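Starting off, we have a lone chain in the form predicted on its own, written out as structure tokens.
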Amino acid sequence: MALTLRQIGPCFAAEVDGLDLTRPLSADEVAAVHAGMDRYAVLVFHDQKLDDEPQLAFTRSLGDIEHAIGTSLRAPDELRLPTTFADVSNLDKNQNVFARDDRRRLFGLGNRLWHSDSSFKVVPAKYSILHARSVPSKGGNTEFAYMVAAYDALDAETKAEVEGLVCEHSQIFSRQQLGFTDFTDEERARFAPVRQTLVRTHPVTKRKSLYLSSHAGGIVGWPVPEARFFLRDLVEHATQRQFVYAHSWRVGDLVMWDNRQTMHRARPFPAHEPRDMRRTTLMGDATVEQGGPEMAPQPPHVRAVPAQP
């Protein structure tokens, strides 16, 4: 069966037919997946009966894997999955649903904010590849916002204003928005802010996009309140309905997205029901050199320290 792509979102996102991801892909098929990502930014593969190894093999066929080390509040002895996977489920290592007040669950609620994966890392993510192993009875959709169209829709004055700006990203910033400030000193140091450009240019299409995320808590050289207000306005602009595709999950769906061109967020679902979602991630490229002028001042409970390259 020939590979086919059918657009399903308002201006991006496509459904893919003709690929069985349980088997190795040919060089032509790998090239077609990359071309599809360049064009649509989000690709949906239905009915993929994968376990961990085929998902890893598919991911590795596309590039270098990003390991999920030190990015959540799960201690090393609490991990359910190897570090080749980002565990975005609500399950502990014994496959039990987290208690409603478990700090690991509360930290994970930050995934319901609009964000770009690993923007809080010096080297952010390229592709994210998420496979549904179990889904709740209702809710739990994932929404994607197309940041290329959002940039194109900016007026000329705003395009000039965002050009060259550099933001500071940290998971502490995103969790602050939910009122989560329960971090240890080690976690605060681990989540120290890093810098990312506010505008990115795609290396293949050469189209520009906004690089936004709930992790962005400041703009270098700007007062913090003004920066956060400006970023909030940009997020509101970029997540208008005409830029958003909402994916309703079913078991076996594999969805991959380009973090350089999109933001996404998970939607709520019943807290007592399992949602087993396993994400593999491809490493991207650094957007700026770290260091330089001091980070913008942060509230005392953030206790930001300079990012290390």
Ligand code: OGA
Given for the second form:
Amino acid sequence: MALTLRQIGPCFAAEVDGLDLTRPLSADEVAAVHAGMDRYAVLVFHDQKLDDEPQLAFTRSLGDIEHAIGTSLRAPDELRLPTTFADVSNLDKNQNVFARDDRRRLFGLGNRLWHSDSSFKVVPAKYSILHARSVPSKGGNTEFAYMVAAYDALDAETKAEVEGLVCEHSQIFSRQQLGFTDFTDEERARFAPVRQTLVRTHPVTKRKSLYLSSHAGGIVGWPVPEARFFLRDLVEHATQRQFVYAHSWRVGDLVMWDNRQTMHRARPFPAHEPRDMRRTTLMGDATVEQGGPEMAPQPPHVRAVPAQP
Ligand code: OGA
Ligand code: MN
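Given the form predicted on its own, corresponding form predicted in complex with the ligand:
Expanding to the full complex; the earlier chain stays at the top.
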């Protein structure tokens, strides 16, 4: 069966038919998936009976995997999945649902704020590939906002204002918004801020988008409260209904999104029910050189930045 795409969101997001992701993709199919991502930014594949290995193989056929190392509050010996996966489930390594007040769960609630994956890393994510292994009885949607249309809809004055701005991103900033502030010194060092441009140009489509994320807690050269207010207004603008597609999950759904063109957030669901979602992620490109006089000292793992050509 030929591969077909059908738009399902207001101005982006498409459902893909005719691709079985458990078998290797041909070069033409890989090219079609990339072209679909460039155009729609979110692709939905239903009924994919994938295990971890086939999900990794599919991911690798599209690019270089981003490893999830040191980005959550799970200690290395508490990991349920290998570091080739970001574990966005609410399960511990014995497959038990986290207690309601478990620190790892509360940190994970940060996914319910609008964000772009790994914007807190010097080299942020390109695509995220999320597969539903088990879903709760209600709630737990994932919403996506199309940052290309959001950029286009800005007035000329705001477009001029955002041009060239650089933001500081950290998981500490996103969690601060939830009142989660009890980080250890080790965690604070690990989550030190990195810089990202506020406006991105897509390398293929050449369209501009707003690179927003709840991890953004400051704008270089701006007073913090003013920066936060400005970013909050932009997020409010960019997440209006006309820019949003809400995905209601079925087991076996695989949803891929382009973090350079979209933000997303998880929606609430009953806390005692398991939700087993496994994410593989492709590495993107650094958006800006790190450093400069107003940059906080960086731990080694977030330094060493290739300049954007
Ligand atoms: C993610 C994420 C949202 C969700 O996988 O990066 O934010 O609904 N997931 O689980
Ligand atoms: Mn995410």
